[in-house]
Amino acid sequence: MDNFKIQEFDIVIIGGGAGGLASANRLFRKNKKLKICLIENEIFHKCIPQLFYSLFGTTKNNKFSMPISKLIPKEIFWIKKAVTKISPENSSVLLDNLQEIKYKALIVAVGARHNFDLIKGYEKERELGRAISIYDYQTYPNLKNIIENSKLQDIIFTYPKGVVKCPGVTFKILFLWKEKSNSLFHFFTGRQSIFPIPYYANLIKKQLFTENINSKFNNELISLQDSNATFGLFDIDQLVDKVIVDYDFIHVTPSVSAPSLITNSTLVDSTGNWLDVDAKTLQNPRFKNVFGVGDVCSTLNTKTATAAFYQSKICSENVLCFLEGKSLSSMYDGFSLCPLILQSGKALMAQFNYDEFPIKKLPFIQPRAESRLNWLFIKYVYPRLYWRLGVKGRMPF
């Protein structure tokens, strides 16, 4: 709700994505007593997964949004509107109508932006019908008619050197898509692993070979043009050569950084690309009273939902030791949760942390072996997870 009578808050939380709603949840949860604030300018919360599953029949749970009133109590202090600046040095933020609103803690879960304006000609391609991606949520409800155009004869996907949102979703699509079409598939990427993980990008390799996936390898998409693709061969980020390859249609998996919000402020971190928080802590090393959750944050985890979800945890703990002046006692170990889905009826659970290998958080998955059970797992339980315990800050780990 808005309430522009109270302009102090214990806790402000700025973001209503699955670490923002998560971390507002266990918040109240702990201490009902506390001011808790979520500015959230957006009236619904998208399930971004849910939209991905629909595509290929994956899930049958249509539950794509729900509005954020009914996934936080009326108790916790609503202001819809965006946030333009934060002013760390003062303890406060303000908003688009130049209101300032002060905090004693502040949660950073404004998620990570899709930097498509990196690719020079995507927008016009877009506009032709020739480029899409399914991290562009406007054009989403062109894709399943696309997936369904038996004419296309090259396909190319392309997966970027940089950081990416749910590394396993382009995977995803590209092999279920694959099943469904006679189309030459052509994979670009400008890494030399597709995975930040040895284990499973071994997997998803193996897969790329066995369904005869033309792929390579240090190709950065770098321009799209009238149905034709520019990719650069750097050695580190040097570009030392080109070369430029036909398509009919072109899927684009962007890189992602912080919004301008933050990369525009004293929160980034060295790189110029996150908010600067503790990999342990999720503290920020100058703002003592600064917390981050999720995609925003310079932590080396993969960027998805469950990592959210599970830094919520990590986070909300350590907020309420700063408020009550003790020393931050729960530590982020990088864990991460990422479904891949390599063949349809069959689905891996991708588990890991920082370590880079895989690791058993949640008993009842198996984080190494495709299984039905998985495939199941994701058609039937996760929605319901992800409405009933995700955003509501009760994930059984």
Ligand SMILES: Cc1cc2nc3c(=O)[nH]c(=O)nc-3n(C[C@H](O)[C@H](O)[C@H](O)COP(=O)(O)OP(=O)(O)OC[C@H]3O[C@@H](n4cnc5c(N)ncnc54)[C@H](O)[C@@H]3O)c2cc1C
Second form
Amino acid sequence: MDNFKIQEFDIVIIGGGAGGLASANRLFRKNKKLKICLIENEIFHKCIPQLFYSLFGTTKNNKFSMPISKLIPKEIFWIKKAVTKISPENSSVLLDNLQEIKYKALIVAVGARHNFDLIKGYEKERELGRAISIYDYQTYPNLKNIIENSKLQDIIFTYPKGVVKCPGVTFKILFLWKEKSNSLFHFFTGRQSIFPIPYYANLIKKQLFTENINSKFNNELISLQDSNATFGLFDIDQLVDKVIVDYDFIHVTPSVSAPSLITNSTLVDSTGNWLDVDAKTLQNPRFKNVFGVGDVCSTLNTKTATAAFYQSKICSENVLCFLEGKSLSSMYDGFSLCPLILQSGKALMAQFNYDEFPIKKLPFIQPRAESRLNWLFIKYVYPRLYWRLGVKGRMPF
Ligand SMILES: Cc1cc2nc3c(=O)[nH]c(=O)nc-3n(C[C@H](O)[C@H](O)[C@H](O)COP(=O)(O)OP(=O)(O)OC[C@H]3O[C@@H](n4cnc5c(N)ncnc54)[C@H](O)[C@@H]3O)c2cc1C
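Starting from the form predicted on its own shown above, please give the structure in the form predicted in complex with the ligand.
The next block holds the full complex; its first chain is the one shown before.
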């Protein structure tokens, strides 16, 4: 970085996560003459989906993280810094060492932040060992220990009204933990419905009933204190009542939104929560040389790594069209794949897009029924696909 001379690139990608890496690799393969720069301050990329599988020993492959240097060709210029400001008016970004980098086209792939700060008292309860979240990368390793050794009486799982990352994760932990435990499990959600697609929502609901899990809808977690959880009952956005429930242990699923880098910028959408992109082209409507990929985007798909991998295909094709002065030709249909586990030994690969269900974008995966084959796929094939095809931008969509 000290010898860094070039100030301007054809394409700058902010974020070396699932979507950013896949986009960088796709673009490089499509046109090796392009000057591509990836800005990512972390040295390692983590395969987040494997966090869950490690908890229940559903994966044999323990490779959670790999150096980013091994995941992109050396011709892609990697700046190991964080971006502190995006100035789309000047087509430039500012790094945390105050260096300015200019771009012809920008891909924003900074993911989403977990809004734990919206749950008052979470941190304190976490420190006291009574609250945890798989979405909390500081403490999730303790979860394995708790699942295996604890003799807790009442365990609450919460699920927010707002957008979550990979909506199946909470249910996977809930159902597999329940199988191993004699505790009483309770499920509280701020939503009316459990999953965006009614077909899958019904299957999850049925399993909650079968497993005798006390479930409450329209109950949004507001705060935690001294083993008491306060839930808000809402009429649309109006708080109409509160309920206090005590627990021995609570697993919290936070809502997510774009990081402040985006919400404090002119790239934010009208809700103030997301990077504003067209739902199909993934292009920012105001700044035509800015595109988005992955969890950060305002698109209404469910936020998964598979969606980010698929979006990287649409986004990279459209960025190239933009740079060549052509009209954008690639359209995102909202595709996402979300693995669901209702019982150990079987898995369901929920696949859908903005308008349709079921979708079979990956032809070898059955989207309607739970199966042993899907379980084996998750256990043995998924980690390899993630590293060899996903982040390499080679998924066979
Ligand atoms: C517990 C858990 C389980 C999951 N399971 C699954 C699953 O089974 N299947 C599935 O498909 N998906 C799953 N997901 C969802 C999946 O991990 C995300 O949807 C995916 O990682 C999104 O990719 P992304 O590129 O948008 O963001 P990320 O992968 O989060 O990457 C964002 C990157 O941007 C970098 N960054 C952020 N800000 C800056 C900045 N200012 N400057 C430079 N770099 C920056 C970050 O360091 C990070 O590397 C799961 C998620 C969680 C939390």
